[in-house]
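Let's start with one chain on its own, the form predicted on its own, as C-alpha cells.
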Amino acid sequence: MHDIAIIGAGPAGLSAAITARARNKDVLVLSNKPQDSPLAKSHLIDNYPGLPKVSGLALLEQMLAQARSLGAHFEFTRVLSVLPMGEHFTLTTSDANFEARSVILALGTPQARAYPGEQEFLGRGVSYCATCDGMLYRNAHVVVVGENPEAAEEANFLAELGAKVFYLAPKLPPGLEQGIFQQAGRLLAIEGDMMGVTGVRFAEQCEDAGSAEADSDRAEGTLSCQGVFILRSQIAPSALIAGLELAGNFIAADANGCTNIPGVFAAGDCVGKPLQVAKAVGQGQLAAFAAVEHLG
C-alpha cells in the first residue's frame, strides 16, 4: 500500500514526487517511457526560471533523478484504470494492479475525447488491454485501434488467440502477423446493442490526408465485430476514473489541485492552459501538498 500513486512522469507528476518523498510519503510514480514524453522531444527551452536553454529531455532526466534520489518508486507501465476502494484506490496496468490511500493526475496533454460508443460499450466489447481480455474473443471478430507503438504487438497477441483481427490506424505499422486485415484510417464510433458491441464505423484514409478535401471525400466503411480494443498512449481522464468530473476536455480541479472525488488530485497540463513547464511544476508541488494534508 503507497501513501500517494502518481500518474505521469512529466514536470507535474514528478515535482509531486519530489515534494511528497521530502514529506516522507511513500510514492510510487506510474507513467510511460520517460522518452516517450513531448517534453522529451524539446529541443529546447528557454522559458523556464535558472535553466535556460535547456533541452526538454535534460530537464526531464535531472527532475527524474531527483526524484528517484530522493526515494520515489517508479514503474513504466500504461494504468488502465483507477478503483476507488473506500479508504484507498486500486490502479490497474497491463502488468499488475497497486494499491495507494491517494491518487494525484499528472497525465498530460489531455488526449482527444472519447469515440462516439466508448463509453457506453466499456467492459461490454470496449477495452484498452489486449493482453487482459484477450482470452474471452477467441474465435470472434475484434478491431484493433492503433494508437500507440505497442498496438501491433497487442494485436499480434490476438490473432494468436484465434481471434479474427482488424487492425485501423492512420499509418499501419511493420510486423503484423498474416492473417491481420489491415486498413488505414480512423475509427468513426462503436455501434451496439443491449448484449454490447455489434461494430464499428470507420473513415478510409485517402492518398491526401489531411487536406479538407481527403477529409470531406473520405470513404466511409463498416464493419461487424464483437470487440474493439482502443490502444491509446493514454487512457481519457473520463475513461481512466469513473464519475470524474471534466471541464471542456480538461479535468476540473481547483487551485489545490483538488478534483471532485476525495484522495484524487490533478496538476499540470491535464488542468488547463497555459501549457508550460513552470506552471505544471508548481501545480504538481501544490496537488502534493493537498495530498499529504488529505493523508494527514
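So that was the form predicted on its own. Now I'd like the form predicted in complex with another copy of the chain, please.
FYI, this one's just the chain on its own, none of its partners or other molecules.
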C-alpha cells in the first residue's frame, strides 16, 4: 500500500513526487517512459526558472533523477483504471494492480475528445487494453487504433491469439506481423447496435504525416468488426475514474488541486491552461501538499 500514487511523470507529477518524498511519504509514480512524453519533443524551453535553455527531455530526465534519488518508486506502464475502494484506491494496469491511499492525476495535456461511439460502446466492443480483453476476440475481426508506442506489440498479440486485426493509424509502425492488415488513416466513428460494436468508419490518409496532403483525407472507408482497441498513451480522465468532474476537456480542480473525489488530486496541463512547465511544477507541489494533508 503506497501513500500516494502519481499518474504521470511530467513536470507536475515529478514535482508532486519530489515534494511528497520531502514530506517522507511512500510515493509510486506510474507513467509512460520519459522519452514518450510530448515534452520530450520540445527542443528548447527558456522560461523555466533556474534551468535556462534546456531541452524538454533533459528537463524531464533531471527531474526524474531527482525524484528517484529522493526515493520515489517508478513503474513505466499505462494505468487503465482507478477504483475507489473505501479507504484506498486500486490502480490497474495491463499486468498488475497497485494500491494507494491517495492519487494525484498529472496526466498531461488532455486527449482530443473521445471518438463518436467510444463511450457508448466501452466494454461492449471498445477496449483500451489488448492484454486484458484480447481473449474475448480470438476469432473475431478487430480494429486496432494505434496511438501509443506499444500499439504494434499489442496488435501482434491480438493476431497471435487468432484475431483478424485491422491496424489503423496516421503513421504505420514497423514490426507489425504479416497477417495484419495495415491502413494509414484515422478513425471517424465506432458504430454498433444493442449487442455492441458492429463496425467502424475511417478516413484513409497519405502516410506522410508531415505534408499538407496528409491533413486532407483522401477517402472514407467502413469495416465490419466486433472489437475496437483504442491504444492511447493516456486514458481519458473520465474513463480512468468514474464520476470524476471535468471542466471542458480538463479535470475540474480547485487552487490546491482537490478534485470532486476525496483523496484524488490533479495538477499540471490536465487541469487547464497555460500549458507551461513552471505552472505545472507549482501545481504539482500544491497537489502533493493537499494529498499529504488528506493522509493526515
